[in-house]
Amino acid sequence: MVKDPGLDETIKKLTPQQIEKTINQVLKGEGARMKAYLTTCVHCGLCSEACHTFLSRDRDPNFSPVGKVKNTLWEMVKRKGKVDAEFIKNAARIVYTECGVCRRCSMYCPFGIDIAYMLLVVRRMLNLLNVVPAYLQDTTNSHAATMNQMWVQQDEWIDTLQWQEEEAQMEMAKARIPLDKEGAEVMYSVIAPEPKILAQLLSYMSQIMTVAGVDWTMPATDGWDNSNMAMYSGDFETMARVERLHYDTALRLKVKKIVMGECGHAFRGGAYDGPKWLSWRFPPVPLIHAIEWYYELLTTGRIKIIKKFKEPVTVQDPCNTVRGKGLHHQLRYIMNEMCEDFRDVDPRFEHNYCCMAGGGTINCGPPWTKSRAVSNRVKAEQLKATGAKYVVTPCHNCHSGIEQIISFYKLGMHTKFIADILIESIEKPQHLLA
């Protein structure tokens, strides 16, 4: 049994009323379009297969899509929310760290009806009843007090760049991080485990855009953070908050367009579900994800590839630019520019497994390890089946995920990013070194 004060704790404080006006709360304001998914699933079950934790935990029913709804809204509908503190604690063992939201099973499903959307419903509730596991709910804290998800302090964001230009300028002399630019072609944003834990893909990226020519700054100030852990938490008004501030930042910069680091759910966030909670029909400002801003440089020429990388690769398609947005043919484009031998995955493009790691599920900490690593035995059968060496992992979430999975299987792999294998491959012009 997963001890964890996040749901252990919280739930000894909740009163039969306060679950369920909460739950009947919810479900009020999710309107038509909650009833036409509750009423329209025929109970098929032919999503079951497109789910890696039901595939992987030998096909226990309660581990496909339509086990986790049964055990969690249907069941509150059916008893009009009169539902006791152990269920609350059941289901949210459920909808955190059995599903990462991916979305996979949706296309499965003969009428396509939006799983993710009604597990998320759910976490909408339980983040109202406080009870969330508890490192997950730590980083949306953080988001709430500091506007990033790990806690980063304004002077040490800005030291950290400035380290990082030091870093990039060892190997190119003029290259920077320019600061708060005002009408710069690109703002260039990230998520926080970036100057908390990866500082070296700041470098790179100076470096890059360097090699390219690019008229970029980053934000000096709050808004640099592009991550949003609340939208997986369910406290959606902070999730607007983050979303609305990264927004702002831009508008105040005058850039033509934002670019985001190799992160999914962050995109996610700034693409599809933060603009729809602050009423938008669009973002205001143009935003892409650095598997199109890697392609756009390699195919206009501003970045040419002058050594590939020679070991075997193949590559993790992340589900929110994936799936999301239909990025793998422009994630092939790159990997076969880079990579000598690019082994790819079977399935893939918007078809691949999911990496267990997404939608908050890595966020809810080392309590859960062991279980989100035994619910994705198929992607670890699916990577080994590569014979690659390393897997690339143009997500945050995809790369912490998929190393717990090569560590737990001891499959002998590694992971990197986009980044990582592209600093070694561009050409660097002669005048721009150190």
Given for the second form:
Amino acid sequence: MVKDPGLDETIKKLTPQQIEKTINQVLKGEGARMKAYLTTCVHCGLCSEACHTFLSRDRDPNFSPVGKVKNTLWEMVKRKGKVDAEFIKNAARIVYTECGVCRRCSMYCPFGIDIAYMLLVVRRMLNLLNVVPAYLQDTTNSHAATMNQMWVQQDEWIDTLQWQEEEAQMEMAKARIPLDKEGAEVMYSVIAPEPKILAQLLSYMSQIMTVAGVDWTMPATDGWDNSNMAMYSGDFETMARVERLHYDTALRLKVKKIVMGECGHAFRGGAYDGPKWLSWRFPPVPLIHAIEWYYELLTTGRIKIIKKFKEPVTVQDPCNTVRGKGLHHQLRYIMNEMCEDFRDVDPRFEHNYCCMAGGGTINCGPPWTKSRAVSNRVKAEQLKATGAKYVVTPCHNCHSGIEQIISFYKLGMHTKFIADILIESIEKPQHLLA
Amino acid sequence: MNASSVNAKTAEPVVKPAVPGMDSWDWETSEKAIADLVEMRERFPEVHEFSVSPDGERIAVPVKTEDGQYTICVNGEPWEQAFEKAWYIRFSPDGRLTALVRADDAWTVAVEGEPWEERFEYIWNTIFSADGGTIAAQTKRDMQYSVVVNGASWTNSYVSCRGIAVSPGGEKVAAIVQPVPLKEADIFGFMDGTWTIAVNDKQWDRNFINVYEPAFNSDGRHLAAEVRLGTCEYTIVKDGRPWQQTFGCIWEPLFRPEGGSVLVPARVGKSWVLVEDGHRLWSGEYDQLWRQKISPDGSRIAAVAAPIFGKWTIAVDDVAWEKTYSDCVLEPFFSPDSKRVAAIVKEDNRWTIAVNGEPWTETFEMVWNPAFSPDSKIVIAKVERGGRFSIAINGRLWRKNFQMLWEPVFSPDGGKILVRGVEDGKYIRRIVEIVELL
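Now show me the form predicted in complex with the partner chain, since the one above was the form predicted alone.
Okay, now the whole complex, with that chain kicking things off.
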């Protein structure tokens, strides 16, 4: 059994009355959508074939999407919330660590039932009961306290941007990271791992923006982080606060649009879940993902590829940008433009397997790393079949998760962001160089 | 921008200058060419973002000098002292120029070119009292966080400090602080509460899970903030004491100018309502409600509201404007006579201003905050169209446009407008008669 104080310790404080009340309170608030899904599902099991967990775990029905619903929500409904603390702990294991809410299963459901939504409803119940994997809860706490995902202090953020501006200027004398520039065309926002552990990506973006001649800015205040693990822990109030600040920052800076870095779940939070909770039908400031941004820069000639990446490379289709917004063709355009030996995956596009790191699963942390890797053997097999040496993952969760799968299954590959390759491939005009 | 109060004898609004000291500004000289920005860009290897003083007499910008250092250039003249870094230039409301500067690897604030004596590992987020008399900033020293006010550091420091507020008169400075250290991934310690508020170097005696949006009342005697008491349990804490009532979520608190009560949007069930001192004030339930404002005479309340999902407008005294907008609506602004409300609205990615529910017919690529004339009859705003900037006045676009423009300011008598703009590479301060814009 995996030990996780977020589950093991928290269930000790639960009372039957508290469990029953919370479950029924959440169910009552869900209304017609939930009722329709519960009454429509005919338990056919066709969703099973869609799920990497089911496929990777020797087709054990308990790991199929319908099995996950059966072992959590259906029982809660059937027993009218009268379930015990051990049931709650098992439900937490299922919904937080065995489902990346990637929504692949919905494509295989003959009725299009959004099974991921149903499991997110369970997560909401568990959040209200304080039963959340410890590392995921800690990430949510970071969002609540600092408005970013990794406890980055306000000064650390600014200092890192200033440092990365200097790094960029070592390569490109005119490179800048304009901070808090009102009226810029673009606000660029990132997720906290970039300043915390992948700061070079900020330097890369500074150089790309300089080559493309973009009028851009990054905030010098909280609101720069577009990630949102509170969305996945079930703390929708914190999710909303983070999203509101992100857009309020863009509105304060009077930018025309937000370009966000290579992250999938953040795109979902910024484009869909966050705005909806806040009553914005669409983002109040247009938001585009890095894939769209690079595509736009390449197709308009603002950046040009002059040196293609030579090693064999394949790609991951992040669920929230590909299944969520259909950016797979733009992603393939970028891959083919910058790579000499691009080898596509099978299945691909919206049918690609989930990375099993999204949906908050990788944020459940080290206790669950092995379990997560076991749950995605099919991803390892899929990647190995390409013969590629590198996997481009335009999503931070995919990036870390696939790197772990590569390590676990000893595939001898490595992950890269688009920007890692782009910065080596684009033309950097002489007059901009240091 | 237009502050006012009510004359107790006549009940007529008494209009105060929107900006401290503006009565003494030069409202007569129609045109002053202040600085040549093209020449500055040729003279320095790097010229960053420009900032203009409230009275329009000065334009400042961080520049890199030939020896690779940075300084602040004001009207084309660099400060005497150069720094390793200089940024975040801000004019205080009373017109003093501040910058965050680093010398010998230590940071401080420089005011009019004179750095404060105290030095810090880092300093950021310079803010001012409404009258400009108080300058405060957040600081880090020896990995501890604190606040500096007018050059003097607080004696207490904290594990973290994430936001400061200054009372309107500048007598008090508050900060959201974390006095209790938290071990990595200590989710239980976090829920015990590690955050509180410190006011003038003294922290409250109770900690909370989270604290957001501290706000002073008008005389600085009271402070309210959002606090989180449980996973999804929020309330307002006033002067260290939480309300008895709790809510699913809340947004920014606002004091009434008289009486000291606190207004806050709160989530009840799946709807948002306006609450005063914990009790329901408006009967209306909204899909979203925020950015409440009180009229200058204290009699009316306006807020950004979504009466139903995805439809945004302004609600005034619990009555939503009939016309709604799909993209967004920004904070409301009352006229000095409290009778009119203006707000920036956005539909189909085009921006404009709506006044008392009626949108201007002209739309723009961007619109800045609306400002009312002292007599409340005219609304002006900086706008952007085709990459150029201009001023819209009661919905009509002025014929003149600029490469850069700062927000226009009404003269105290309302007959003129201060225009601070860049034309043909030169920053020019203009005083324009209202009739010329109409």
